[in-house]
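The chain that follows stands alone, in the form predicted on its own, written as structure tokens.
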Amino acid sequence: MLYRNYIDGKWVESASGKVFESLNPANGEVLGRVSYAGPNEIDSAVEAATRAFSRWRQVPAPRRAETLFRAGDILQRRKEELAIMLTREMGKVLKEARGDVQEAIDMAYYMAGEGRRLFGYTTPSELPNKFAMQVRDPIGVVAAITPWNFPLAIPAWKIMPALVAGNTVVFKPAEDTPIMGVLLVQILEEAGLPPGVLNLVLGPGEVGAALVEHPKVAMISFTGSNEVGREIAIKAAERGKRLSLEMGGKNAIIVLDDAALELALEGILWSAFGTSGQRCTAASRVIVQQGIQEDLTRSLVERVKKFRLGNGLLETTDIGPVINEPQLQRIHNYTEIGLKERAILLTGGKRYTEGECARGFFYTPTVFALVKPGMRIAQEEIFGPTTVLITVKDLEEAIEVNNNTPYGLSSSIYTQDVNKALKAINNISTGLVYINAGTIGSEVHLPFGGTRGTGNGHREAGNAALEAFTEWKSVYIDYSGRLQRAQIDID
């Protein structure tokens, strides 16, 4: 089957005729051929979004929201079908794929609700017989550039708030998961989105780069690696574009001596190895207090060794494949780095090729011990099923180690002492903090994002997402019938 670009309400092939394939990372199955967007398609998509903007922004926000409500209903109705395709294209196990779809459903409904709550605010004027207020305006054409690890949820995080705020969108999904991008756009088309309001261009990174540089793209919303994000930030700054970045993480779970050990273990296993560690919020560090370190290490390794790798569609599978061969090699390179740094490899650390897995991209869940906070495996994002154990003497040292990375996305602490929990909340410097829960599990009505190298200050999800996709317009209404000069005519 050929999957096409979507431009101005029409499904179109590339003028060049170039195509690429979408593969199942579990077994190499070809899921479909995908039309490669070239310069003609990219320019046409942006032009269509530009033309549609003047009409779409005039549609009352509650009416715009109705399209999102309908899209949420369709997503809900097709949840299982979408989850199965998501597992086939991305690799995550089916129960996680259902969660990915559910996030898109939740975001559609949540942002639809914001159609009646695009709140501004009023404030007293400093002059008599004068009214002051602030309202939101859409920005214009938004380029939404999304990754492969959440191929339905993350596009929904960007597209839904952008649309309800009155923007138009050109959507570029990851080249590893283009089919999920096509399915999402088909659903929004079925929900009644007018032509040109949402456009889809398919292809590798160069397609996204062209959108970044296009003079009629007013805003870029990007989720991906820090390396690419920094390049985009430079280009956006040179061109004066609005930019929202969500990049990497080097997230940690702190386990104190008084923690409920079994609960902490469950949180570590889920956070470190869910989605094969391919989450920006994955717990790739476990900072453990020395009194509980031995028991936690022994129990963790025992549990990790029992994980079953395989196709995510099988109920017997605990961990699916990583996305592709380059990513698998990147993960293994970090294993070799850890060994050179003289960390102790407790389990894993190699490609898994048994049985049907020989045809896919599988990596054994990996745990390192005796890791120092400054080691590369404790500082750099691996984005795979690898976590490292760092031993500390107390809460203060744990917080210091937690905060001392180039990233600041998600943190977790396990303790039964409310005073320690509150101290951690106060002193941990990441955008997300969990108490007695893992580092993953964000909800769509709360802001999502991080500090330091994780992003550029914007947040996704919650009503904070609207800050990225709107401009503030201050309005002054003078009904005094005379010229009043602010700051001058004040008695």
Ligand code: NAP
Given for the second form:
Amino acid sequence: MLYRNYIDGKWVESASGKVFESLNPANGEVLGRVSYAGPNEIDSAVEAATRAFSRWRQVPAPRRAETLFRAGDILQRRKEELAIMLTREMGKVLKEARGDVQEAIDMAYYMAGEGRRLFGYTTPSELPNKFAMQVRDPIGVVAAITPWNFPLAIPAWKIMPALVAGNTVVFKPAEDTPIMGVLLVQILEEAGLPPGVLNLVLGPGEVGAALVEHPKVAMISFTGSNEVGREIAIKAAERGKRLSLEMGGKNAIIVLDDAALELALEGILWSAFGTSGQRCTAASRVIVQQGIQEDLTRSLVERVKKFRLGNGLLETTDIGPVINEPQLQRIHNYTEIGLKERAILLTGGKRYTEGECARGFFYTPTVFALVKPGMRIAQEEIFGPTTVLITVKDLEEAIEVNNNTPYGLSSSIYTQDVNKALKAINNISTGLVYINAGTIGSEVHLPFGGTRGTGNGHREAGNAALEAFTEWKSVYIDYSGRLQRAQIDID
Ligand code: NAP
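Can you now output the form predicted in complex with this ligand? The one shown was the form predicted on its own.
All chains and molecules follow, beginning with the one already shown.
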């Protein structure tokens, strides 16, 4: 099957005829051929979105929202089928794939609700017989550039708020998960989006780069690595474009001596190894207080060794493959770095090739101990099933270690002491904080994003998403019938 670009309401092949393949990372199965967007398709997509913008922004927001409600219903109806394809294309186990689809459903309904809010503010004027208010305006054509690890949820996080706010969109999904991108756009088309309002261009990073550089793209909403995000930030600054960035993480779970050990263990296993560690919120550090360190380490390694690797479609699988060969190499490279840094490898640390897994990209769940906070494996994002144990003496040291990385996305603390939990909430400097839960598990109606190298101050999800996808317009209505000068006629 050939998956095509979607431009101005039509599914089109690229003029160059170039195609690439989408592969199942569990076994190398070819899932489909994908038409590669060239300069013609990219330009046509942006032009279509530009033309559609002047019409779409005039559609009343509650009417725009109706499309999202219908898209939510279709996603809900097709949830199982979408989850199966998501597991085949991205690799995560089926129950997590269902969660990915559910996040898109939740976002569709939540942002549809915003169609009847999109609140602005009124405020008194400093002058008599004058009325003041601020209202939201859409920005224009938004380029949505997304990674492969949440191939349905992350695009939904961008496309749904952008559309309800009155923007039009050109969407560039990751090269590793184009089919999920196509399916999402098909659903929004079926839900009744007019031609040109949402366009899809398929292909590698250079397609994203062309969108960033296109003069008619007003805003870039990007989720991905810091390396690419930084490159985009420079180009956007040079061109004066609005930019929302969601990038990497080096998230930690803090376990204090008074923690409920079993609960903490469950949180670590889920947060460090769920999605094979390929989540921006994955717990790739465990900061453990010295009194509980021995018990936690022993139980953790015992449990990690029991994980069953395999195809995510099988009920028996705990951990699926990683996305591709370069990612596998990158993860293994970090194992070698950890060994060179003299951290102790407690388990894992190699490619997994048993049985059917030999045809896919599997990596054994890996735990390092005796890790110092400044080591590269404790500072850099690995984005794989690897976590490192760092021992600390008390809460203060734990928070200092937690905060001291180039990233600031998610943190968690396990403690039974309410005072310690509140001190942690106050002093942790990441965008997300969990108490007695792991580092993953965001809900769509709360802001999502991070500090330092993780982002550029914007947040996705929640009503905070609207701050990224709208401009404020301040409106003054003078009904005094005379010239009133602000700051001057105040006596
Ligand atoms: P990536 O390599 O940065 O790619 C992200 C997207 O950008 C892909 O669609 C990619 O296309 C495209 N791209 C690549 N080079 C580009 C360029 N020069 N200009 C414009 N677009 C370009 O990231 P990834 O490997 O897909 O995803 C993993 C990263 O995403 C991790 O660092 C993870 O932490 C981060 N992430 C962050 C969040 C968050 O919300 N904070 C959520 C999920 C993931 P191709 O796929 O075709 O290369």
